[in-house]
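Here you get one chain, nothing else, as structure tokens; it is the form predicted on its own.
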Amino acid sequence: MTAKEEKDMVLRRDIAYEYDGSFEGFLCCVYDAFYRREAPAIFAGNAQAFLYETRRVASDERAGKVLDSIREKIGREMVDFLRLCLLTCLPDKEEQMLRLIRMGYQKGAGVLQMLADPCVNALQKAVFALTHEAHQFTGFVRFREAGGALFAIIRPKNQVLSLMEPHFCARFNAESFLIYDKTYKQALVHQPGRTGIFPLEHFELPEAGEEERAYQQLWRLFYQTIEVPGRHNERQRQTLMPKRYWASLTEFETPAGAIPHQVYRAACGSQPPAKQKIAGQKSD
């Protein structure tokens, strides 16, 4: 929607909505925005710092009406896309999503392909970052076994637990496990036949037993010895395994008595990355 079209609608802008952060709560914000002819700033949780009037929007049956309307007039793909948008860490995602819905009612289902539009472009990039991060975590989660269950902590940028759920529930279907999202204070809990995502304010990994510590040391030893020191490429390693994931990876932990990875590489004669030259590799 162009600025002129928005101006023509004479929308009130000096107002903010608060909602509970759920998809249904956001849809109720959309209902109010259309019904009251407003273009609000929308906050999940507390909007105390906002200067304008703030209205609390409750989740109720209005969500179903908006959902049916979007499905009928824009398409089911838009509903799926909006669900993903709400899981991203885009700072003003709710306002962008509301703007996208207004455009969708005018342009139809094709609005999602209008990548030249700043709103569509920003949301598409945010959703790509979300799904990419969720995919990365299917390989970067390290479990700790304690009391017959598996536990792990992650620190994602986006709310990725619901996207990780199908992968880990299929892979460890017969196991009991918990993955704690330290950023958003949520936990994915799975027991055979039961799975759910629950709010959890605080969680610490249980103390590792003797057998668990032995397996962790074996994993670190495998990680250290599998590398060919002469072909070490730090830049490529950080491209494939970004540093922000390292805090949750067993292979980068250095418990008392263990040999740090950097010390092990130095002992093996690995050279600093800037001095390495691999045959056939282009210079940086």
Contents of the next structure:
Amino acid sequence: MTAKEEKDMVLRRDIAYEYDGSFEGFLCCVYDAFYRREAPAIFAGNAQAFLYETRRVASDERAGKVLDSIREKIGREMVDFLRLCLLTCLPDKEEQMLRLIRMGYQKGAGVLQMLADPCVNALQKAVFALTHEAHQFTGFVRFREAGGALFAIIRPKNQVLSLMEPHFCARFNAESFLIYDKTYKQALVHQPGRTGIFPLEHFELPEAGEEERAYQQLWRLFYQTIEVPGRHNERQRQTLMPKRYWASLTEFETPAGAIPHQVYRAACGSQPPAKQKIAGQKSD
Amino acid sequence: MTIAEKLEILTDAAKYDVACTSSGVDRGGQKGKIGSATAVGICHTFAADGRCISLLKVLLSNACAYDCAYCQNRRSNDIRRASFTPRELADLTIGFYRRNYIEGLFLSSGVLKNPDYTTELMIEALRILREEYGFLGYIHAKAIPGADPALTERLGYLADRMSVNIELPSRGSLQLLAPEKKADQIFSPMEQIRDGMEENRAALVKYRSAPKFVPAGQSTQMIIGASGETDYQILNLSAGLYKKYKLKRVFFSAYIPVVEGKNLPSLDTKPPLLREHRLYQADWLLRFYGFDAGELLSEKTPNFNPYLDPKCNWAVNHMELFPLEINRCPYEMLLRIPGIGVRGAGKIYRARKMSALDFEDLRRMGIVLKRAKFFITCKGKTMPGVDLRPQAVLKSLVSGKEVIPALAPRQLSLFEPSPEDLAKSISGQL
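Mind pulling up the form predicted in complex with its partner chain next to the form predicted on its own we just looked at?
The complete assembly is shown below, putting the previous chain first.
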């Protein structure tokens, strides 16, 4: 590397970008970072700027150019991977993604296989956590029926709704349903022939009717009966189904809405928490 | 009798059946219908015993005409009896499925009147689900031994997976404990399902829209610890079953005494959970790691070592093959390193193409080195600080933690070998 090239590689670091959180917005950040030779801290939404100078990056047609360039020089898989990265809850995901793109321009498509690299590794792990969580929610979503439609609330760590959409829309394509993501305040809404994900500030499950309560009771009965007592294994249950999922699972509710004491005590060997904490409205 | 009472009785009667997988078939949704299936399977919750619940697992009826000694539903046992009507069962399944409680239905049954009658009721329940409700979710149905082959075939076109329990790991044990079930009665539906699947595959080549027969394959289960077979016999039997009947899975069920019988272990016998665990580990090695049954056990050592998992046990007995260089050894050998699984081997295989890996890289990639460190080198070096003398290796591998208390619910005995003794006895073989 010549001295001139080395000088060119020096990136300005004491700057922050602010963007709208969309994939297009992020690609525009990439555009700016490359053309201005900057390695910014990037924030989605209207996050507070730190000590750095903050620049607002608009989403515009630059996104398409960056997208074409990445697709051509690094590959289509990189684009798919970056889309997933943006849905994860990794705190510094945008900076890591930018780093990954820089590496990608040097190494090509193989960069995604460099699992020993700290940056690739962090992103691969985060994406695995995202897709794994989305898969788990295909099982752990519990619908409540009211007026012929189905409603559910989830509290995911990652933005899983768009990954869950194909599964639930195929499975319940003739039904009307709504899955509310309480963490990111958005809702997946499906009616036969129409689907979309919309921002939604607040949502509460509708009151359960008689038939709904009967099915919930039957399900709890099944859940409690199916255990083979001679094989009781609390540790394994919690490994496979961590506690954070429990609050929205019908099988842990009583008709009044709380986890039955004996179940909870068996689970954690202590007193159950205060009732309102587990009534399904807990915000972690 | 209310639905709730029936559900309780018939769940209780079905819960000792092990299989609850919803895997093996991909089927997208269809317009106006309900349900789909994914090949990886989906767990919807986990019971307090840590087992996955993915299907509504119930019996159609527990009013059984047979009197098998080990079974809690045997005729002579004084318990509450119940039967679902096919429509009750279908309605319950759909009610649960719409709320996303379950992935589908696992339907088994005691022999109500006779095998044909029972199978007809099962067919009717599945017909209502598939035809009236347009249900495309997962269905696992038990074939009832002794039923008319035409009925079993009809069941196979409605279900995704079928299974016939061989119950006990030898003809002798079956004769002793389940005299009304004949071994041939068990194997003939297995053969029928295997042949049906093969014919169906040929038909599907010609006509893409031909109806599918047992698309997710068949499985079986056997009870471990109710009779005297060794692990070697059991493993050989299961390897044979995979081969001969093209099974998708062989399940093992640690025997839990639910009834008293003169030919059975006493009621206070603890289920041999650790033994079951070892058999599953070995089963995995056969199916995904390229091991042969004969490599893991032999006539001379017919049972698994309670202190070492089967792969570790194999490795310490083949120290001449180790250490393996992580950056060069073939994929098949990566799979044979204790502590490295299919996912880990895949990651190493991909990552080492880009750059040579060292121990720090492995750790960052999430490879657990606790056991692997004794069997590998990175860039020609063993891990710093690792004591490779056989005694030390064994002592670390045979840690008491491997015998998880929950898995080995038994009292310590003065006459049982301690982990240290065991280490000595194994190292004697080195």
